[in-house]
Amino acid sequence: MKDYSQNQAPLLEALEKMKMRRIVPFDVPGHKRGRGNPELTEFLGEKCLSVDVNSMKMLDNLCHPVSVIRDAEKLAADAFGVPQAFFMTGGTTSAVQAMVLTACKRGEKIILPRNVHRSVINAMILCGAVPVYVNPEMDKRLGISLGMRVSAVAQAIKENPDAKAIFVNNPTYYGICSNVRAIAELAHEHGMLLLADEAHGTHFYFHDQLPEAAMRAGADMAALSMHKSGGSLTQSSLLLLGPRVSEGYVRQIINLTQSTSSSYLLLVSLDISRRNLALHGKETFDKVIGLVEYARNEINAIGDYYAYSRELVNGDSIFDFDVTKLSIFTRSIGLAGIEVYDLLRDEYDIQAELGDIANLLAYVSVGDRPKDMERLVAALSEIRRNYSKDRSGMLEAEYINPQVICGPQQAFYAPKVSLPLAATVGRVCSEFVMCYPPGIPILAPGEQITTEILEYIRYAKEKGCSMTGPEDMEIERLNVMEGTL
């Protein structure tokens, strides 16, 4: 058995050795360590281009790792306390899709909340799995969807004992956590896998004052965005596996869609970031928790805004709250979250993570500084003073429970017709409509279009939300299934 130390970074060390050998490249990529594209090299730097390389024997191969990538993945698994970790270069979208494709085949059921990321529904389109939605509770004041109640999951299992898996967000974009441990126990009692979207929960594994990490709570697979709170490069993620899942089968599933030319820039960023978290994660997230707590207190002292935290916890639909999430309710100053988001960017050169119709999310992580938090607080104070207005007429709901008429695969591939928005009421949608971020569909394939949903879409467009999904880029028309079901 090979000895591993979290001080090691096998991929980093292999790339450094490769650079020292000054190998003449007669392989791809064609820029040949940057020499063939001087403008790109000038912009990104020679150090970056010199390690933008292809798989070779000394650097291993992500599709079938036998040396340094295998060692780096083993160190990641040890750091996160799981039997196996996979490096993913297609973002957490690819990790989420690998989980669903591993657990479900065509016609098989998966129990999940409706406020999942679009990648989950995309996976069901690909494999033909059938969703059994547990509609989350709503916080009517904040206009956000919450977690799944354990009793609601138990009822879904009772009504669908043949389901193959349960899917949970840990946490949601806004920081809300379900009772993952209780849901995992229910899943396993009934022979189901528990899959966790931890795109926003990498830090849970490295601090005891944060919500329980899914794999420690009994999940069988978890998808982590290392590039969000873990410090790696955008599009680099991890897929964690427990003992109930076959490592070999999961790798086969991953290789169905993952590139055979995975970026070593992304891979080495995972290796370096894993080492940093394993060695310094506790102190790093001590700092993040402190920064957010300071900002939360200062924002709440401004007046009208509400930066919420663990006071929301109710032991069920809000089992816990991620205190690193700086989620701010803005509707009380008469502005939608997206309006505050736009003002921060356009007037104060501050880029927030998310603005919806009622909330703003400022994502705070390993690279933030106290002076950045002070600048954000000062800008929010000025926005309240200079831009607040009467809140009457503002739309209340952030999430509308849809009526599912058929599975997403059936609707997506069915014969369809394009209609103006107003003419789609009562029809079955065959594409997505969502604000991005957060990428949670307002409508997904197979769901019935209602007047309330169309009102929400028009309102979100009017407020300036970035709308994505439909074939019609202007979102004046929607594709619906031909005829009726």
Contents of the next structure:
Amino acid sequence: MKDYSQNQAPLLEALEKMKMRRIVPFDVPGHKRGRGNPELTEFLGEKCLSVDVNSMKMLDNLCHPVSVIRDAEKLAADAFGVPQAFFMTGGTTSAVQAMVLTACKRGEKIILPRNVHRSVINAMILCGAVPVYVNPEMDKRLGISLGMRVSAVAQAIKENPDAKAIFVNNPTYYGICSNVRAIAELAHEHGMLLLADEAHGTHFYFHDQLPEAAMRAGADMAALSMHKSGGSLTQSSLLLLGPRVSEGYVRQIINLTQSTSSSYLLLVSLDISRRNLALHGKETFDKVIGLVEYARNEINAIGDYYAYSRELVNGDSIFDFDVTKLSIFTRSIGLAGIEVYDLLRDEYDIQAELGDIANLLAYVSVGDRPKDMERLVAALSEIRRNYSKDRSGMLEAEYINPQVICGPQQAFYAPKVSLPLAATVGRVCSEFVMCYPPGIPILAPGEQITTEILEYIRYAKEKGCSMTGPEDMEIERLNVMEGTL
Amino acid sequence: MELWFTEQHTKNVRFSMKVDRQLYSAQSEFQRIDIFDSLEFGRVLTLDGYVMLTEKDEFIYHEMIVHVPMCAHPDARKILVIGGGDGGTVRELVRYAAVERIDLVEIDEQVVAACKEYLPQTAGKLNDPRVHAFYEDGLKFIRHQENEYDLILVDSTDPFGPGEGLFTREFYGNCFRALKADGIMVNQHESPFYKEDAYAMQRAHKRIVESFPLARVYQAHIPTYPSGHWLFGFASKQYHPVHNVDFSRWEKLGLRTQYYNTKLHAAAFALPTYVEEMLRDVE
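Switch from the form predicted on its own to the form predicted in complex with its partner chain and print that structure.
First the chain shown before, then all remaining chains and molecules of the complex.
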């Protein structure tokens, strides 16, 4: 590798050089720098189409990087302080998948909290790994699941000493962190890998007032949504590796499912964003923290709403809290988070990140301006004035301990029947049901269906949550495994 | 030498005036501020390249934003002006002896400072003892007011740039809350003519209709604004803008005006058919 500094962006520079050489393209893509698709070029811009190119010698190849992509990945690894980083163009889903597929083979166990993203369980359908769920503590008032207690992880290890890996969210969608350092130590003592879903934690690597980044706390692999707090294009992510994992093997795993024509728009956005984080990360997140702290105080001053923060920290299931997350408890105004989310969009032209049955999450980043924060606060204040309701009859979310009957892969591919929701009680579900976002399954393949779960699904549907997963898009019916238990 | 100022009224339409000399140019925290002398319109204030006022025709805008609600409200004493850093609206308001307090909330202190120096015609009354200036975001200021004002005048820039938040439902809702039980809000309501202005105009009307029991629109003819045809919104908790208005009360005040008069007041609410239809579409 050439001697690079964080001021540089090797992939950006290579693309600029390629443009200057005015190469005549007799390769794909067929739009040929946009000329073959004027409507698309008009919409996206000539600059954008001119770098939507294929791998070529001067631009390296993501499947087998030897020059500028390798250099850009090395710079990313240095910026995040790890031995190796992979640029991912299939979203953080592909990075999560690569972690699970690297750590586990068919029938092998992975210890994880139930509030993981669907991509984790999807990966288990692909490779046949078996989940061992640790009950993430639940905050009963807020109705959100928290982190894993260290003692609960230790217990799971004791009961499953043959597990290959432990999986943590760092943080959850709502900003809650587990004690990753202690869990990493436990994992390593027992010869297990620690895998971290850091889809919502890219910024942890660049600011000392934020929770500890997983790789610094000892994780062996971490999946980061650079396109969230890192500022890159949607679908571009990073997979970080520590010294316990073989870089070559991970690349083979990634290449099982990764496109052989990865988008250079996504790749260069990772390169540029990495440079920006390395050079300006601290001041960027100073600004974000300031905006969120301001909004949190103003929202709490409106009354009834609760925009929570570090005061929740309890040293274990809430080991730390990401203060850049603007999570707001709304049930106290008699509205589900999803109802406030819908009102913000329909009545106030404000698009929030997610609403669940009790909370609203507004995603704040470097792209936000103080006046946008004023709009959000003002709209929340107006929603309380105009729409607040009596709180009775609102469902309190409780942790529903999943009854895992078999592994996700076995259930997903097993002979199955489709039944109306009400007739599924006691049967084993062979598909997912979730609200998206956040994309945390209510039911995963292999889990037994209970009246409690059906009640939750009914309530979430009634409140307007966007439900996904089942083959039946209306979620009137569910696929269950043939035969009763 | 030929020096011309050009404003793009739409992507395909330009409005130009010959400039004698530029007096002031600065980039504030919020916008670019320019002041120059033009041969036809006298001194001109532009923000981000858009004409805010000219000495020659500002009287139309300022008289219409102030005297219509001041005539319709029988007893307006406490008034909030949001935006209006050039001082023209305040200048018209301080002519009323009954007005006790005017709160001026302007996000950009630099606009006020520049106008005080270069535009005494509009800014000359900003030092009236009844005027209290607050340099902050209007949306933030209003959020903390409840049942405070008889009148709110939203003298804003366009719905993009710093004035964006002043065209939102949350802002109008907060204004409703900040007004007394018989309060009136009047706002700069864009133009019905060019497509983009018309879209902003319709959206603003829709948001006001959702927030106030009574929402009407009135018009004025302002030569230096795009198309020259400009609208104001009149939103009220109780008073109708024309019915039962005691016009003689206003006439007895003996205020001399150049554009506004009580006959025009009533007539300004009669709108062209195409404008009525655009408004009806969103009601």
